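Only one chain is included here, represented as structure tokens and corresponding to the form predicted alone.
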Amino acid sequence: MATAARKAPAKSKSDGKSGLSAPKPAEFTKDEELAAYRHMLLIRRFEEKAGQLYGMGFIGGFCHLYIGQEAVVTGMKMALIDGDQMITAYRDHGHMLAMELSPRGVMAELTGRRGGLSRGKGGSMHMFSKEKHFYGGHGIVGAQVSLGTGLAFANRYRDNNNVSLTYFGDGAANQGQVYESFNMASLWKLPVIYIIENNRYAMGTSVSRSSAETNFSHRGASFKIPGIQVDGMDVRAVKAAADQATEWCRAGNGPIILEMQTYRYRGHSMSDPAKYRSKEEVQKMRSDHDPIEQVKARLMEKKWATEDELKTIDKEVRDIVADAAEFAQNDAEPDPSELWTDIVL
């Protein structure tokens, strides 16, 4: 297979830990604002809706959103290229979202339908799409590092010039497998960017409490693998971040860890209260950080759009969503012979 040229990466001012430091916040067009503010939004309207559907009993066993954090994976989404990979834990419907995946076959699979992405057999933890080159949704902690970074040595196996994007929260960087997958990665240069959506609580653990090491992007140092703390919630950093880290593996160099400083919203789950932290910590961040509120602000102080347009496309969005969970709650449940389906006897 022909693959693209391989360019040296960027050079960046040293942390003097890791080798790299964080980039300068991408300057975006008008255009890259307004597709950010589209996705980003849309991935917070479909999780409101989905706690919503949840709280009507539409949607069983396990939930977690992504309210709060969407400029990370959207950021990230920005910087690929057609054949790249992207496989993360159980909080990942924005991800799936991000992947342009169908907003009607993810809330149908959060529902158990047939026209879920899993044909309603994965629910809200375990979706995949090989077309969109999207690997799951996995529910068990730290499991999905070590296959993407499996992911990644097909990649240099096949020399494709792609790179897999390998998602992992603050509480999963303190599993044993996530360094084993950190030693493998450097010793053979894999191709793999490991994502580390620091949102500050592991459950219900601040990471304060639970990590020796808070500064995540110093994680792989050991290993020989350079670091970034990113400000999660601007959009901007994370697509610089996101530049920086894809030219670094396409040239060769190996892994990469990008910390991702961000949010979450609401609990860890659908069933968690979140009374480990205040509410005035919550409205601060929402006040001064939000990734959806930044990016509108910008729009209107270029003039690049204005109050009634944005809402235009805030109602845009919610007929999307709307229309997702209309879907989800009126199409059929999976016939009962797809029990016996993607087994392997």
Ligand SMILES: Cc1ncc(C[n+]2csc(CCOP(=O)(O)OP(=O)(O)O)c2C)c(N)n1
Given for the second form:
Amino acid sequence: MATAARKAPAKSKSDGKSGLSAPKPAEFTKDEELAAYRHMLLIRRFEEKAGQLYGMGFIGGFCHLYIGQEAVVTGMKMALIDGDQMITAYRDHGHMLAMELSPRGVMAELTGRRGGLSRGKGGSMHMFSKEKHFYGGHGIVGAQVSLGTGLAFANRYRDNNNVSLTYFGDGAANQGQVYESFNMASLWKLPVIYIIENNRYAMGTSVSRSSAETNFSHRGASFKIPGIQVDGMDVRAVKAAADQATEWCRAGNGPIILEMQTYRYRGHSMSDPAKYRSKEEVQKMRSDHDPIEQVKARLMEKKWATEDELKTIDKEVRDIVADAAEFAQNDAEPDPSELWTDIVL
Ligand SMILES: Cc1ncc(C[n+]2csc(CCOP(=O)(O)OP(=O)(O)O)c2C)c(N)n1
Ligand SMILES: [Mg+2]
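Okay, that is the form predicted alone; can I get the form predicted together with the named molecule now?
Complete assembly follows, chain above in first position.
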């Protein structure tokens, strides 16, 4: 646990709009490129498998896939120190894998088995790991923002050096409690990074149809919270922004907003008529901006990996996911007596 005390709060020089500018993408070493490739691929393959299991009837209820957005959690995780917390909404499988929660535990929770992270009683949107500092998994749009602010309050109160990574979507950014949280976080200089994953859509509504201010990095202006826009499809850009934001928070400057410009390839949830966007738009993002293909192209171009070496990584990742899926299909369901545990009567 990192416990170096945080510096005394500095007076923020930011005007709340553009006090900081987006840094240049980080220069990755070979090892960083390979690690980013592996981690993003694990999320992608895991989500593809979850989609398959859903189609086969092994997963019931809600299930929101993170395919397309992998660079965001992967780049952010690269800047964390032990004890930093993460909290997010319901599109959460990628966040959990980034925080190193076990693929078996996540998949078995999706299938409602006793080996799941919530012992099969929470499902896709409700998983937690205090040990790994992952605080959910929340189905109420925007609710995690005040909880994530509370995590930052705890860090400040304990005077540790940790930061709360509080993720929410472009749709959630229009919820009232987000702004109540912004006010307190700025007033008390809480170490929280508000990561707005702008994937351009809230369920079936585009940002331009639902938001008066579509530049989400400006959403903290009234609260003197600086914000920057980040290419959320480039893991190096995310890592550079993550370094800047964590340093900002650890230096005692208070909160910061990172608007991650990203894109989800799949539907909002598992049934989605997709009438709000064209197939061409999705195809163009996949072919021109895919976060995994970008890393792969750099690895090949720099001759840091051969096709065969990348295939080996692909195989290792597929094996982890196949093992998780196997476990999640064969593990026992919770005992009926579990209906009476973990509840407040
Ligand atoms: C308080 C509340 N209102 C409405 C909903 C229904 N709902 C579920 S997801 C969603 C859209 C949120 O979009 P966004 O924040 O952009 O996240 P994304 O799905 O794009 O990751 C809505 C309106 C909800 N779950 N909670
Ligand atoms: Mg969205």
